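What follows is one chain in structure tokens, specifically the form predicted alone.
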Amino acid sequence: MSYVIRLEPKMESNKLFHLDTNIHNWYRFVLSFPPHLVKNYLNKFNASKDTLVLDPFCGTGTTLVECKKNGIPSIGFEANPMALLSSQVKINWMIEPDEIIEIAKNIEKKASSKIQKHKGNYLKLTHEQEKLLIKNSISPLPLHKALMLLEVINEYKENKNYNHLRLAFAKQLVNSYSNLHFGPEVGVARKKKDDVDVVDLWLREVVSIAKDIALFKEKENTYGEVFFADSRNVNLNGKVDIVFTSPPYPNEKDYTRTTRLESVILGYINNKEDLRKYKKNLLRSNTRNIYVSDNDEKYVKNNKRIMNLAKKIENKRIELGKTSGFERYYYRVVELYFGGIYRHLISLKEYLNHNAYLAYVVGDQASYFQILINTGSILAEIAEDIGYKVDTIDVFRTRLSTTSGKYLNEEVVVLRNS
């Protein structure tokens, strides 16, 4: 079927990578790759300026930067709200840097007087609003600054440099204003920030993404779009090339978590209703995005493998006596997460050229119970399944599983549309 390439040596999994550029440091996220993974199969598939790569599971755009970067075409699709506004930003360097560098130093002055003159209570945000976040994630002064210095960037909304602004606030809300922390999941710590320089930390954030763009104006034209889908399925008006993503990986963490913060500061979620709606377009990765209407598990009703391995953890969950609401559903996750991908790579395939290279970074999980999941394999056969030809299986690095103390492989795994 396939075979396996080691292509980095063992590390653990807090290893950094290095970044060849601050332009991927606009903001803070949890990145299934670095961008010289990117760089390195875009140069073996030979992208070039006449192909087309998607990422349709783009995250804050890593894929998106490295093609924009090298002069190569390119369109994401993103159902997070918060990261679909990162990936856009980060591939907009049609703004000029000075001007944006103005911009904000007058809404420096304004906010630093708005923040002084202010008397009485501190602002605030909804009960709604407050029920979405973890306790504690951000102090009350540093809240009040930020919403006042929010109030004066949102009287910019029509200034196209409006959204390069909001991202800058977007990440010192989360690195510097906050009480987050990101390990493994995220968390309070157990230090808070009682008092921060808001305004400063943002101005000083713009200037720096000013700079990025000086850096790459040359590159400006390369077309790139990102657009908020459902990856799952997919509708694209032309026919991709190249496909280079990385998908969420079958775990409990909960990506929606690791930006809730600053998606409801921004106003993308202000009640549940409102995180219910975008969770429903994501890929069922974790039993907190799972709804009583899923079905994606029919696509895959015939897989043995699938199958059988759903139900391994079920019968370990009933041995163990756990009775859980989450518990109960770590075999739906499975089969849920297997069925959104056959269902992702069948919508996909209609857009694919003939001989379009895809890659996928996944990587196996022993979240449930401890049982392997072998993420990149099981991929690797329900693509068979459907038609793809599968070319390779490269490990990229191995990381330290948080529940099973054991090594676990991240691959990429490497299809043809045949």
Ligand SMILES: C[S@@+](CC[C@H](N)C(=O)[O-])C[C@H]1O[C@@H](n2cnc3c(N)ncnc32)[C@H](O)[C@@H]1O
Given for the second form:
Amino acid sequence: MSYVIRLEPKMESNKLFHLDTNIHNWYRFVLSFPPHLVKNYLNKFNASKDTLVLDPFCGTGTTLVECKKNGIPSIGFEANPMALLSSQVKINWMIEPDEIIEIAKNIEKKASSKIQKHKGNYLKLTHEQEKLLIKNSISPLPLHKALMLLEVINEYKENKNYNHLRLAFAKQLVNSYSNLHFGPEVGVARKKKDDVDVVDLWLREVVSIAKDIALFKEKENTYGEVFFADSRNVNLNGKVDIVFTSPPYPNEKDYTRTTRLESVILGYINNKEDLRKYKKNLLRSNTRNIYVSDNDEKYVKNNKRIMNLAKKIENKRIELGKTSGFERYYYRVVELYFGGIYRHLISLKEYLNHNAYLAYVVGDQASYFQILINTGSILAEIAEDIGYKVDTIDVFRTRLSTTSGKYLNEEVVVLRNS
Ligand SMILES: C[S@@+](CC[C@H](N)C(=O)[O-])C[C@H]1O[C@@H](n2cnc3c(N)ncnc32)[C@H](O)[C@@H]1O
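Right, and the form predicted in complex with this ligand of this protein, after the form predicted alone?
Now the complete complex, all chains and molecules, led by this one.
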């Protein structure tokens, strides 16, 4: 099967709202695709106040923010609780800028005085929490101050601004308090931060959020909702007109690792069992979330291309004499990944309006013994098997793979529900 590969369409006009905002930046913008990509396709698909957009792998919320800025109703699904918090907060503009700043200033006073008066040992994480983190993710004094600040923020659990206050904390925790760097995998910087002005940085972050909200307040009533859900098993109340999303790719990237520090400190993941529970809801895209009981491969066992690809990877492993636990799982990632995509697409179908547009942003991969995985074209093939029409596969960008020296495409696979 072959498809016409085109370049991503140019921005058509100023149909959609262009005033740019920092909302994407409220938390970990780097994890996402660029907002202009969403805007271009929403334009192309004629999204409006009368259409419903779904992002079933909504991550930190880029699609939903773009929708809301443009008055387009939207829904998101996400299975990582930290990303879920981010997308929920980023589309909640029902808060009063002056009020949240006032609350933040009170917290700042209380936390600063608490930190100053504190005598004795620094606050620490439990042994179980520490075991979940990369060693030296955060130095003792910044951690102590961060935990004290969080204690005060937690006094506001019942307040409607609470999650905005926590997201500001999560962003500063990773960007300013911690020793982490991302490039693209998460690691610890050589130069550690021994002390940081934790409370002041957090206050500034809240003020910046408040300013963004002031800019977009008039759009606060546009519908947007995010659900904690496993998109391999879609369940919805209504019907959707447009899907725009970027699912994980089969590339060894462990999203629970890139968000680990904030997930642990905010209390989403307290031990290995919590971690496993969340990982089991994710599309299998890396060897760290493969489980013995996994069986999504059964949905694609008749797809020769996927089965041959898995076989090729496993044969290569044997040929190279590679025996590590991870390498033994490479072929499993491939079959389970596409099996999960199959489950997602088939369960989604009944919730789509006739002729609905779907766009999946995915990247080719060569992470497994440099064997090329044409993610977009395989996804298109699966979709066609299920009864979708493949509209186009647009190349969105190309990057050089450091391991294989090959150029790999990132593509937007556009489907129609027929
Ligand atoms: C490539 S990221 C999406 C990035 C997104 N465009 C953004 O703005 O941040 C893929 C997301 O899918 C989520 N995910 C993976 N498997 C999932 C599943 N089965 N159901 C729902 N979300 C899932 C991951 O946690 C991750 O946040």
